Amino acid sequence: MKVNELKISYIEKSHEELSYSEKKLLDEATAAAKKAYAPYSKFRVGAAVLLGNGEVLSGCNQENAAFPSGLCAERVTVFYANAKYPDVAVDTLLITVLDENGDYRGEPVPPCGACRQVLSETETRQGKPMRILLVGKSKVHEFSSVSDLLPFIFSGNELL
């Protein structure tokens, strides 16, 4: 038997350390989270992307009484970006979660497994890494690639 170790690095910074463009993404994601349809979980997620052409798009989670029928903010946003600009890469994805009072949740919240898979395939399809920013109340976690969140991706190669 052999034990392997996997090391993942990320940057932790404060809201004050965000660049102008990152603050714009945070504003867009926050506004989107406020529009989330989350009557069951009260877990309001907003996401915003900065595309390679400079466009910023955002989306929020959409719940449904039949829970599997809802969709997470990350997938709403990335699917919207890919539908509107199919040949433009996502440079940065920012995700934030608001509590019932409209305040940022304490810790940055990572995407669920289904979203990680979609983000991974988006990154593979566009042929370049997508920077991920997860924003909490007092800190931001920055990942340089989706592979930092999902190191053992399931790609189309497994289907061959």
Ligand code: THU
Contents of the next structure:
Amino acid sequence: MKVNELKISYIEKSHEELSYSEKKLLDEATAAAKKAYAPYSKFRVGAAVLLGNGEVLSGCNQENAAFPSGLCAERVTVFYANAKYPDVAVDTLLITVLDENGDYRGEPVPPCGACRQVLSETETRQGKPMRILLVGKSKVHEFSSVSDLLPFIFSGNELL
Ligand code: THU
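Could you please show the structure of the form predicted together with the named molecule, as a counterpart to the form predicted alone just displayed?
Below is the entire complex, every chain and molecule, led by the chain shown above.
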């Protein structure tokens, strides 16, 4: 028997340390979060992607009275990008959450497991790492690849 260890590193930085294009993504994700349809949870999530063609697209969570029928902001946004440009890679995905007063939530909020699974397959599909930025009130967590958020992915190869 042996114990294997996995090391994951990520960057922690402030809003002031965001680059110009990262700030633009944050502005877009914040604007999207304000449009979230979240009457049940009041948890308003905004996401924005920077695509390989330079375009920025955004999305927000969409809830439904039949709870499982809703969709997270990350999947809304990445599915939208892949539907619009199936052959263009998602270079960066930024996620942020607003509270009921419209302020950034304290801690950066990581994507749920189902979103990680989808993001992971998108990363495999595009053959390029997708950078993830999670933006909280004063802190930003930056992961250089989805595989750092979901190291042991169910890739589908198991089905073959
Ligand atoms: N939500 C997201 O949009 N992204 C996540 O990664 C976590 C959860 C949404 C789903 C639901 O509308 C609300 O937040 C509460 O779970």
